[in-house]
Amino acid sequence: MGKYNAKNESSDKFSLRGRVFHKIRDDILSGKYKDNEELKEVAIGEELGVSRTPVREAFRQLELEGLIHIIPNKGAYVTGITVKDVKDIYMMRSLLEGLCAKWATENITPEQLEEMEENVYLAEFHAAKGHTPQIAELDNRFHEIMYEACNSKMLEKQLRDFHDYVLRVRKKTLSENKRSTESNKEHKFILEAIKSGDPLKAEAEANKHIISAYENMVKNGLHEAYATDED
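Which coordinates fit this single chain in the form predicted in complex with a further copy of the same chain?
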């Protein structure tokens, strides 16, 4: 369904480089590495049982993702991620998901529309039954469909990046409370707007959806997960 192979690029969880990349990334996002801590190639290589080569390649990617910054001939230092960073990403994402919904309204295919309807319908069912993992999966998939439907490679990539970025935070919060039913109701609003061919309505609904997802998250203890705040 997606234009190229699968999900995000560099999702190569099986190559050494991919494993190193994801490992360090998780360790930064989970707070194992503190802000401004220096990452040494050999140390991490030994810890994971690999040589410096894959570690270095992973470093280069992490730098581009903004999670570390590299000073040439000197070292790699973690940039970390604060509570404010997460908030800012949600605000940026809100705008772009709105744009995505707008474009999706104008470009969605019948097949995508059908999958979206099915998605919302199924989510309603699982929400009633309290099937947490299915709900999370459907929630992800709803947004994926929109990303594909907007017909913009650039926007799709950007939103996937954001989505990946906040995924681990969201995973903890969505579920286990009744946010899931609310969330799905908002999905339904977006879907209705798309179906009725109202791009501006779709945009506004998608905007609201992300904002309320964020607000729900802060209510449910974002601060505990990310204690490295600074403001």
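So that the term is clear: the rigid core is the largest set of C-alpha atoms that superpose within 1.5 Å between two forms. The model shown is predicted, which means the values in this text are computed figures rather than measured ones. Residue numbers count along the first chain shown, from 1. First, how it differs from the form predicted on its own.
Within the set 199, 121, 207, 81, the hinge between the two rigid parts that rotate between these two forms is located at 81. Smaller rigid part rotated by 31 degrees relative to the larger one between these two forms (C-alpha superpositions, whole degrees).
Given the form predicted in complex with a further copy of the same chain above, I would also like to look at the protein as it appears in the form predicted on its own.
No partner chains or extra molecules come along with it, only the chain itself.
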């Protein structure tokens, strides 16, 4: 029975309900919908080729995540992510990424470590060439490798959610060559600590990396990216 439940949980995003939920959430987080914009069940159902039921179920889940607000007998409205939300996410994420790096040091496989080394090498190459899409993709993958290596499905899920929530502003700031170069240097410090088998050093470097990312966002476009979200 336990194995069956675990399989269902891991495959939820591939179910009809899961696909609808993730599509709407991705659209909200990418900025497709403006703050306070009404989400219409019928229109979204037609766009996705589904009935209103999975859309309504997705709305309930999105409200639990704080991304929309449902007003009875009126409609569902986008709440989105505010500047304060981004700060809160990064402060929490800095601690959790540190924990993740610590556990990854203790659990990483040779294959994962090899992929992490290759990731850092490729990121250096693409940064030198100014290949923004590849840099962003490699940045995401570096963190995913670490999430997988920490050997905790609960921590991995939470960090993946945080990663998704700040997608819009991350894309904006990672497009700057200076930050992408600095970010990869910080990845290298984390990698070196993991390779040397020093979990406390890895934890400290991962924590500093997320704080640096947030400080860079404040300097380079955080408030502009979320200007419509502020009171």
